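Next comes just one chain, in structure tokens: the form predicted alone.
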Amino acid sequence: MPTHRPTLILAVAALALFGLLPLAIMAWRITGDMSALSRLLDARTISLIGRTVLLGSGVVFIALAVGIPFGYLVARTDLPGRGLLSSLSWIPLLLPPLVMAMSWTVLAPMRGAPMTIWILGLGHFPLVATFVAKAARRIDRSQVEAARLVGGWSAQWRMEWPLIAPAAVLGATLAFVFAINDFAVPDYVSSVGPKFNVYADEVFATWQVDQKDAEAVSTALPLIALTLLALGVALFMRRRGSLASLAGGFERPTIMRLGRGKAPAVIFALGLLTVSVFMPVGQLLKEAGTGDTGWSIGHTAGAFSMALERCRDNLRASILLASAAATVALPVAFAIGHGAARMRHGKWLLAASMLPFAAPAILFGIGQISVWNHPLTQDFYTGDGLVIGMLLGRYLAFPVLVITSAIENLSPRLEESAAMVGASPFTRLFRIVAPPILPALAGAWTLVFVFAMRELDAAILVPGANKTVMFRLYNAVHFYRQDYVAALALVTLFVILIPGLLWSLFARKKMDVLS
């Protein structure tokens, strides 16, 4: 079914721009200074693929050995309070890294390596869990009472392994890929510890020293390609297993009872749930509170009064950075989805739309700069414009994957039987298509709103991104160390929950995030 193909091109164009042309002209740069090549044979550069690839490998590891049996849990089982622990799940991966690590480096006394992983695992794992309480939830009920009665317990997870492995491998390279990419914590944990360098770190540091473009992007090329490898795996993984379109006369298997593994199991969620969110955010509380004669609700008040008076501006300008972001990637993203999801070769605009999110944010930042800083473009290049479109191509691949999935899963046949009745493209798009998947279209929503709200690698480099509540944690954290500080962070990580509440609040139908 052929999808409105002016909608598709303006889509298409806004990718482009954001999104592949600051890829396409580091790339070209590189092309001018071939000895900028050499580095990659260097005895450093290996040192550094060593220690991105422990680092991405210790995060897959603590996301899949907790991800997978928390999914399960919440998604199959009689497990008390399944819900409101699957929702708070979400907390670690919505806290902004750098405010994770702020937290735990004053919990915890392991510095470099050890405390870079914890960090990075611990606010990955959901997606783990989010993937395989998906594919748990559609296995069929035939299915599984089938391999019940063949050879019980034993049997029925013989059956269903192979067809959540997928999901879980799903969200194992997406956390891997977070990881690999991430600046802030190993900058953050290595500023208070022994220095823990890795790609993500030493492309930002080439950057700030040199100011050359193709030196930043030959330094990166060994963390692109394994960036890309990563989410070649995930597009692949994707296609497989249950996280295909649901076949008819599908029945949601039965909640399995716990009996006397309750107690164990509720024992592993709460302090999974303890360590990942109770335990970082009671750490900023207590800061926020903690005075000369200790800790205090005045002392917590004040401190939060002077965050929001110290940093109004930051916060409005996140809020409003990141809103616009994630209401012009929509459309983008519904237009591409469609295309992806009914296109014959519409695969290739999927695998697109994640190219950007396979360039560490520094370059792509970078390539943002070598894009816009120029005389004709410059009140571009410093105003918000710039910005709402370097998170529009940053993250379009996460609204772009949602709707695909909620496309894919919804039946052609509705759109077909509206195109013989005389509808355009247009209608169908916007209303055969659109109200099925308005809970996928709150969660891209959403998740680029969250997000850019997060962001702070790119926003270092760019002028205009420089005004964000992330910027100034980044500044605050790293030159002065004070109650406001922990209370700010606080306040973002509330920001951010917003949008999820309120759907929680007003919305009947669940959002769909992460398909």
Second form
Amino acid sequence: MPTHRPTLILAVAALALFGLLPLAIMAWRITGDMSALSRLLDARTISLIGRTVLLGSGVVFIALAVGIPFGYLVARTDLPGRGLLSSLSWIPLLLPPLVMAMSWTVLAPMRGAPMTIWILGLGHFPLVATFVAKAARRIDRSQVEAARLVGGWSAQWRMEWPLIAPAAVLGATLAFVFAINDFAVPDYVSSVGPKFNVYADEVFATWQVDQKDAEAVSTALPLIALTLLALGVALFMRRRGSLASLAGGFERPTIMRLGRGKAPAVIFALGLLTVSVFMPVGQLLKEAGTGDTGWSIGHTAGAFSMALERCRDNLRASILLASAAATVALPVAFAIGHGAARMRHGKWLLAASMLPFAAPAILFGIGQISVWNHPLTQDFYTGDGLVIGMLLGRYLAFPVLVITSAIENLSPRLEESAAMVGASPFTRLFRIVAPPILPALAGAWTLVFVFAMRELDAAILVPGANKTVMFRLYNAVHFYRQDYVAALALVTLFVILIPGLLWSLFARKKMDVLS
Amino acid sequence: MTFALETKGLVLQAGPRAISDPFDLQIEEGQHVLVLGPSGCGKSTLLRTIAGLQAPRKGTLELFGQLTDDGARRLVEPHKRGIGFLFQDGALWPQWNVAKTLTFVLKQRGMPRGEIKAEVTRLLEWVELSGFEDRSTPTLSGGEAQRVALARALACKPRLLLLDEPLGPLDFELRQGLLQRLHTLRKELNLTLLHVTHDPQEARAFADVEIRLNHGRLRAPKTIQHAQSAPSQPK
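Coords for the form predicted together with its partner chain, given the form predicted alone:
Time for the whole complex; same chain goes first.
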């Protein structure tokens, strides 16, 4: 069924203006100074590529090592409290990486590459766990039972692994993309120990020194190539294995009893959540409440009250900007997602919406400056509009992915039967397609809100984003660190977690959307 | 003579095993026509093309004397063709209950607000589901869902009803019940039925003509001979 053309055109225009135009301008700049490309052959550049790949590979290793067993356990076994554990496992992904770095650099003496890999690995294992859990739940019961009858547990696992592996690879490639583009964690870890500079760091430094766009772009080219490669893999894997649409008559597999393995499984799951959630959050709580006379509730309350007093405006600005970005992104992603799911060449829409995310955030921020920092657009450049546009462009890939998957799982017959009774494309889009995928739409809104709240890398460069709470935290941890900073990090976490957890607890149960 | 459906040199856009030769087909008004053939031969594509959900590659299609498709050019929108469509899976909208589903259709068809409730009641009586107004569509059984889908199709006041294996998932008794209901409604409302099925034995008792799609071709329509004394013979 064709999508509503005017809505799709408006949505694609928004993507082009705030997502693709900044990238196109940056690519254009490089043609004006081809000599900048010579930097790519520097020994330093090659060493940076090596370090960045090391970082990405390390993060992928951790994410796979803990994400696969965790995802399988919560999806298919009688692990006690698996629903709650599954919801809690989202928290590390929602935590701003800078906040994780603040805690872990105090908790452990590791520094440099191991610490950076550890923090980003823990932060991104939920991507693997979530996709694995989803894939494991979507293997048909009769297939599992047939394998079990043939050769017991080993036959079952050998039958299931090819169906789960694409999901694990998809989660791992996304973790890789997040890790190699992260600027805040390597930057912060380097500030408290030996320098571990990676590509994202270098792009920012190159631009900051003399603001030569061409050099920043050429420096970033290998990073962009790596990211595109990883996202290509992710897109390819998206419809593989048991992530493909379910056939009619599907029955969920039965829950397996862990038996004597239950205790080790519980210890593993709780241990993982302890190091990825409870320890970093606990460290912040300890820091917020520790004064000259040790930890006290009074001191904790004082730190929170100081955080709210000093940073209320930053918090308010962050919440408003993130909410606005999520609210604007939703109809845009809905229109693009419908086109991607239903149009013959829709996968190109999906790929286009992922491009802004494929570029390093720092480069994306520089691109926004290049597009909008002109006398004619000065008010827009310095105001909230650009921040909302930048967040929309940067994070549109996620709601588009979620909504596309949800629509692909919805029978096209629903729209066709509405077309047969005279419903217009607009009516079909908003009255037939939207209601059954409401949980996916809620998930899409939440994802943009969460990513927008924790956005720091591109926001460092855009003037309107200087008032956000993440920017305030970034400055605070680099220049002076007081009790209230830990309290502010906790308040920020709380604000980020609320919509994510609400969605995870209620809406996610109604529909599996992250396929 | 005006036919309910008439094609000239029609070529469908379909898969490699589907009918690829141009074909001429004429179906008289009020007939119940069975469409038979192996999986992948293009039966559903034929129905979707007639409904306007998919454009043909070549040829012309006329419905009740009106040219609706000329080559790949669609001249009449699906909802203006006087067609009702019963999908294999019912394709009921999961967000609404039965009454809201039918109300949505009647509003789309421009029925005045004051008349809708009575019409919903009448439609449900037709499909023998009186009292089902408040039932949520996902809670309906297979047979009930298909009857609601039939009511939804009838709400458009169709002259031609396209049935894309709507009885497939139902058990024998439900299939017989729905076939009987369709037969009665065909007589009452002077409907033409084009019925894709994998199980022609049951449907033959109610049908007048069968057409067969095979080896890339559409065979000439064949009149079905009914035994006069057959107990299930509806005529």
